[in-house]
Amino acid sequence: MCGIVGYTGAKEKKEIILDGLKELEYRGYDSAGIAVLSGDDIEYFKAVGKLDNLIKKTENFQSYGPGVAIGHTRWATHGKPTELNAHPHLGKESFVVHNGIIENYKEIKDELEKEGIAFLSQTDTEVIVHLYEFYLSQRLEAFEAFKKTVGRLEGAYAILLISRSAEGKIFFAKNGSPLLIAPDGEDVYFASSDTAVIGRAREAYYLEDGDYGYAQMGDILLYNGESEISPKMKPLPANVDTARKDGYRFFMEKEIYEQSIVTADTMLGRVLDSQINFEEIPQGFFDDVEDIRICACGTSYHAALTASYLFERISKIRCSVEIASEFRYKEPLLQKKTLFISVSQSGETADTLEALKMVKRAGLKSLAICNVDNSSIVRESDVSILTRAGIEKGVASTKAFATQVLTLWMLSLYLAQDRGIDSQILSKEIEAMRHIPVVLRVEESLHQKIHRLSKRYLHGHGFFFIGRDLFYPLALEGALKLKEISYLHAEGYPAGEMKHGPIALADSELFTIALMPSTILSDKIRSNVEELSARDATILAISAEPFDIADDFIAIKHDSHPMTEFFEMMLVTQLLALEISVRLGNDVDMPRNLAKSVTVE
């Protein structure tokens, strides 16, 4: 979710870069930086936290006249959010910004260190600038050195590089991460999203994978492979807000589609070939932990409930979950060997924050799962793990929930490693986890089917979302999503509880959304749904296996592991809530009576 901005030309460069980065703030970041090269003078500035911190650092700096500039907002993957790890990364006379991940960076770094090259940061990005300068030292011309550098890189990247060795030029390369070029006369702008250049240029070239080259004073040299190509320009959107939505009708819809990308970001540097790695967690942190208590509100509470199954099943440790507003006043018994985990999207949720302060006073260890660095809950906790979802504009949470669940799943495996989990079990979990970004890719045919089905579910006297085991918290979350944006009554239930009272409501006007996995308690959930069908309830079954008595059926594809089924069913329930709300004519992004961050009791 990092942001890139670049410029070559004679205008004041600091403001162009900072304004562009400000337009990319909505994507989320934890540090930022800029570098400006005019003639032989290089100036660079970095800051942790909000862009305002960087703006303050640069307030006495100006950069008129011909030159180049690059800027970056970073979401930490390799290395913590510090100024040393912030971009741009520097060599002796060059700077680079980069989005993505360089998969073979350790191999390159080892080679360069043997050549006597020292590294300042913990990042994968820094190898790019040092490798470029190493090739320069081999008497290669600047562009040839850049070309050879890009040829060594494996993984995903969008790169901008500037250097005293190539005055007035910005080198660029793209593979797997977005990057565009927007020329305007002798000015050339670069960005990872068109929101950063709208109003400065009228058209842009959106780079394809394998493209690389350089720009200088309005001229663009573009290659793909060994062939020079001509950039095919496309008109830029006229409106920034429309551009931010990337063509989607609502931010919520965009964020549902983004889940495939952000879950991959969540795992970067953490899910390794044969283990889970959290740099954030100090060695020995879990040594005296005997049980876990998780505290959260709303959607985060549902993520926490899901995690309770994973901690007990995988980590073999007792885990209880509390609604923060209740926990604060129940006079809970707090044991020193309990790890207290708080889960919050914003890090400012008032009830969760107060619960955290209460357990801190009691001397418990604390760990935060959060999406916002430097938030109150992060600052108050002993250890924090950022979910890297990026800014979520839709009030009804989607990608924040997905990344919370994924982070908690990773944490359960990390703790299991600490307690000696069988290597084959760990390997199977990691294999399933790596598959989640694929599971969360929205297929057009699925979205179209849900759109068609949604017209049948606009009336009636309510919805039951039902599931068992891991899928009970998902049923709660599915019902909450529908309530939040459609204003229709919906409840989530453990499927086995239906006959203990709720089944009294069953008739043809009661819509039942049945989460029916094939990997956990499949026979039990089938039996529960059959009981409802026998009472004439309308059944929408979500399953990998056909269910003949269902009135409607949505097939999922990924049923090799309970969590792959979980995430695909999550996607279906999100899209269903979205499409029902759209048909009812509601403002999906701003549902009535709700706020994104609940900062009062």
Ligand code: M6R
Contents of the next structure:
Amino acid sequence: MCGIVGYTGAKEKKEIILDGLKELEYRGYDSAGIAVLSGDDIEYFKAVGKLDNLIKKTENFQSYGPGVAIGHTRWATHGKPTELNAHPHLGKESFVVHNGIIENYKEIKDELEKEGIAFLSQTDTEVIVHLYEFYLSQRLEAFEAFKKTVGRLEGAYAILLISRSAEGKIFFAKNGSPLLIAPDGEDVYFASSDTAVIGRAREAYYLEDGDYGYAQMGDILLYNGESEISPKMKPLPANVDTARKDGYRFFMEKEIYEQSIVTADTMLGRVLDSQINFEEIPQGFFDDVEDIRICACGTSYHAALTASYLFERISKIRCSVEIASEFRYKEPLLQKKTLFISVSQSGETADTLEALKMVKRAGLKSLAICNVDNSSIVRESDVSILTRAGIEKGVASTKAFATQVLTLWMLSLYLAQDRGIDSQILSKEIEAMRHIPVVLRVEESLHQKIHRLSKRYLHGHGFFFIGRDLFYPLALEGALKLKEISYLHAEGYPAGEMKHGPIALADSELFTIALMPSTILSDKIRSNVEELSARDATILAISAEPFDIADDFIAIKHDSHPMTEFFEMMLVTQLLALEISVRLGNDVDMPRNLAKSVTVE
Ligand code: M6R
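Same protein, different state: after the form predicted on its own, show the form predicted in complex with this ligand.
In what comes next, the whole complex appears, and the chain from above leads the way.
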């Protein structure tokens, strides 16, 4: 949810921390802060709102020479987005930044308050720094005090702590929230995600749950439990260019345009002439699998729901899909021959991760469809298939969704191969799949048309995105995209369900975005749309075939296969959401109240 950066070394520290935070700002952006300790000098700055406010506040500050610095960009969980609640949180001589939630913070806070310790913020995080200083006051040596502090914490955390009591050291600990250490000679960098340190170091250690320790002038002392361990370094990606805007107005726009390339990348080496190949999947992995259960959140859930149609129809295997936050607590009946698939762009979504941990405890096999290598979900899973979408910065997920659906489609064919799919059917699927990068090329004329049309859809009392079969999850996704960045009310609905209630809302101010494929249930969806039109709803039809009664019409071209129609309609709904949001003057990449990576439940 939040972004964390840390540094120990002799370089100018403000720039390192702020540059890193800029890369992580998309994770949370309601306040930010930085603390720097150099010799006896302590400086800290906090600002509410986007990082630019902190950058302005620190304009005249620089810090050269040996020292330590930590920074944080926040997405509020406990306490409002105010300066007092912004990290770093401070004690008398120490500062802490934290990502996650300390579940037993109230208990600790009560204890410390009884000792006369005063709290400034409403956050759970503040207990960490006071507890540390409390242990110091009990004459514990600094690292012992930190270790004891971490030992008291329950919940999820990635923590960096600096203190005058431990000159030149950054203490760190990780449990459930991501954190990495990237050393480079005498410099050591910390971050919650590797984009913040790319270009500064060549390799990094991605901390495991239970890791803690400290870094000082190039040395890293790392523990898990009572044992000292040596960090296993992995190479960092070489550059972050792909994560920059490249002349587009927004990351989301750039990412929509990138979909053609990233879907081609996702198929590379996997979609062969007459078969699907996943080197990641060990031989015999599916042998005893009787059914599939998929868990995910948000957009990833919509990709999963799409996949459930494909697994049952193509692979002939039972498949159920559940929202991870519901699944976790429903006490699901689990059996060992179920394959558990988690779908996640970030690989850090707390609910999905916890659902995965739960099924692992029950002995199920797990497979992750994920966009971030070395993420928690990837590390927890038996097998992972990376979606190769590249870094996705827009909070509203686009290219990640495209690659998730594509990967799940590939997987459904892979399983079907295992189960003896007819070779002609397989060839047709592969042919359609190879066409997807073409389908996803954004034509200027299409974008222009959607831009012009969007001005008619800025008011009204709501949107219904409707579709049937595979196009129902796409309707859900189209509605989610629109509501996330336009703040207009939008719902996705199975078209056949409208007459069971929602049609009561129909009037000219109800906008219906009708996904009308030619390849699946085309007559049925036509009738559903006609029913709405008869009640005067305003209809925007997306279809390959002209539809007379639609008020507006966007033609698609690739209607030879349900999935080519699916991807082309996906593109249209993404561009529509983008253009409506731009016209409304919203911040497309950082919509209000949202965060890119939801690492709290
Ligand atoms: O990283 P994940 O795919 O696990 O994230 C799940 C959702 O939080 C995410 O898809 C969210 O719904 C996006 N904002 C959608 O645009």
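Numbering follows the first chain given and starts at 1. None of the values given here were measured: they were computed from a predicted structure. Throughout, rigid core stands for the largest set of C-alpha atoms superposing within 1.5 Å between the two forms.
S.K.: Is His87 one of the residues whose C-alpha moves 2 Å or more between the two forms after the core fit?
M.R.: After core superposition, the displacement of the His87 C-alpha between the two forms reaches the 2 Å mark, so yes.
S.K.: Glu115: with the rigid core matched between the two forms, does its Cα shift 2 Å or more?
M.R.: Shift of 2 Å or more: yes.
S.K.: Look at Glu429 and decide if its Cα position differs by 2 Å or more between the two forms after superposing on the rigid core.
M.R.: False for Glu429: its C-alpha shift is below 2 Å.
S.K.: State the core-superposed CA shift for Val150 between the two forms, in Å to one decimal.
M.R.: For Val150, the alpha-carbon shift amounts to 56.4 Å.
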